[in-house]
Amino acid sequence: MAETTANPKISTRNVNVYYGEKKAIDNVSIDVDMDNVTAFIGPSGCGKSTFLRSLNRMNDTIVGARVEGNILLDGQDIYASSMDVVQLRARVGMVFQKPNPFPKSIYDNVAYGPRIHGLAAGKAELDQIVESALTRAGLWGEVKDRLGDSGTALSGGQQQRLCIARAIAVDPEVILMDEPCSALDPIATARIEELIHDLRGKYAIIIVTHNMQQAARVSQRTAFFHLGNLIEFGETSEIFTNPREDRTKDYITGRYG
């Protein structure tokens, strides 16, 4: 059941993901565009993070994992042998559940990607990229006078925004967020949610969340996964108020999960 969009940034068709013999994702087809934040919801272990990780080939790092089907980024097959995985991960950035700043300065955390990808001609240009990324991540005002401090010395919420700045710094097209607020307090969570609103339209954004209220707040399209299957995908308002499938309704009303 593919929900198609006119100009998908990412388009997946009949995607299966296996860990060894175990099928973790079964025949998922979905389109993601630039204009809407897309949320993946569903109970723990339903495959939403596995599917997310297949979109920038993070599953390549897991022994025994394999992906079947088509995953296209701007019409290009990301699993084609000609695809440069390093470049792919620059185009499709990832923010993880637990903030994971490098044990480096705040400045070097953000500058790391632009340096290795050769995006800055010199120090002045690199400074500008770092300031721009931290500004877009809503962090510049808090850290501009302490860029030499360790990124790991920041609060949890600041660390997560630093990780978002680090992802943004290489000028990605897509940002994948795997439960980015689950380790954060409510105030830090609200800051990240505001940031997602601010970034909408500049990047294609997909967020995996187990928090249905969060999905309702930040996304315009929602995909409900259950036992490796995509049960329903559509407008977030419709999914939450008028789901087509009984399993979706049962999950949203708290009958299981």
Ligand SMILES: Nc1ncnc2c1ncn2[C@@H]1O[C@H](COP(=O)(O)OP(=O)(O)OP(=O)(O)O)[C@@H](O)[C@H]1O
Contents of the next structure:
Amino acid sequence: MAETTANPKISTRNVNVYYGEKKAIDNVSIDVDMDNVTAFIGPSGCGKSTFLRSLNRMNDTIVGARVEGNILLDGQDIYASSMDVVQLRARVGMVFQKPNPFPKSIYDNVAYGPRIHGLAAGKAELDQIVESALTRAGLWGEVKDRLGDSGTALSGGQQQRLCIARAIAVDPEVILMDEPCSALDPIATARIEELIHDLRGKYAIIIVTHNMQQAARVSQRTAFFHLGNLIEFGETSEIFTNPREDRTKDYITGRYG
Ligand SMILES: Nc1ncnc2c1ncn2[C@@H]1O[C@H](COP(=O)(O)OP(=O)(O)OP(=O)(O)O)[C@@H](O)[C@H]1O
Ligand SMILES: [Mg+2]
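Having seen the form predicted alone, could you now give me the structure of the form predicted in complex with this ligand?
Entire complex below, previous chain first.
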């Protein structure tokens, strides 16, 4: 069941996540690599966001949340006491369901991370990083003449691409996306899906989605969760056309969820 990969970017082994006494994730072992986009699917409350947050220690910020087991980034234990969590979250960036730009200019939204991590030697280099991140996020053309405008003045889809640019600007290795399109219209959603295609291979990408068609379109590997358990993990085409487990089949055919 726990399909392994030769060169995993992230490897989880026997991961449990608790909120107080309640176990929200039960014994999950998966590998995520650079070459494939990985989709997490499953009914509401099955633990997708919980598991995703354990991959860059965002659960650390939730009182009572506790993670057991091993989560390795390039073979390094991200829960080791020597791990710098700020650094980790730059290496493993996150994009949320609701676009959440800072109430700052478009430029400053993207420059924020590079500034705090000291990635640019001067203004020219910072300008270059901002342009490059906005370009990779597919937003440069739309904002290059208005970089001083507030990020919150953009459309929802533009705001989400700005948030992706912000994550990219610190040169991450992994990008975690938790239902990044659920607040967007179909056109803005299509732009984000195109973007995920373009970013594939440059970053390890994990996307949580409730939209089966979206999972089928953007991912090469799919993990199906149910009640905190990883039920099935494999090639997206296999999961959608020939699932091994009845629970997977019931979910993807819309019998529950
Ligand atoms: N901060 C929290 N404190 C306590 N329990 C939580 C917390 N966050 C989530 N849970 C519980 O953990 C379980 C998994 O929740 P999670 O948000 O990870 O599910 P999900 O698969 O992302 O659902 P959805 O599709 O609705 O976003 C649920 O039973 C939920 O109630
Ligand atoms: Mg969720």
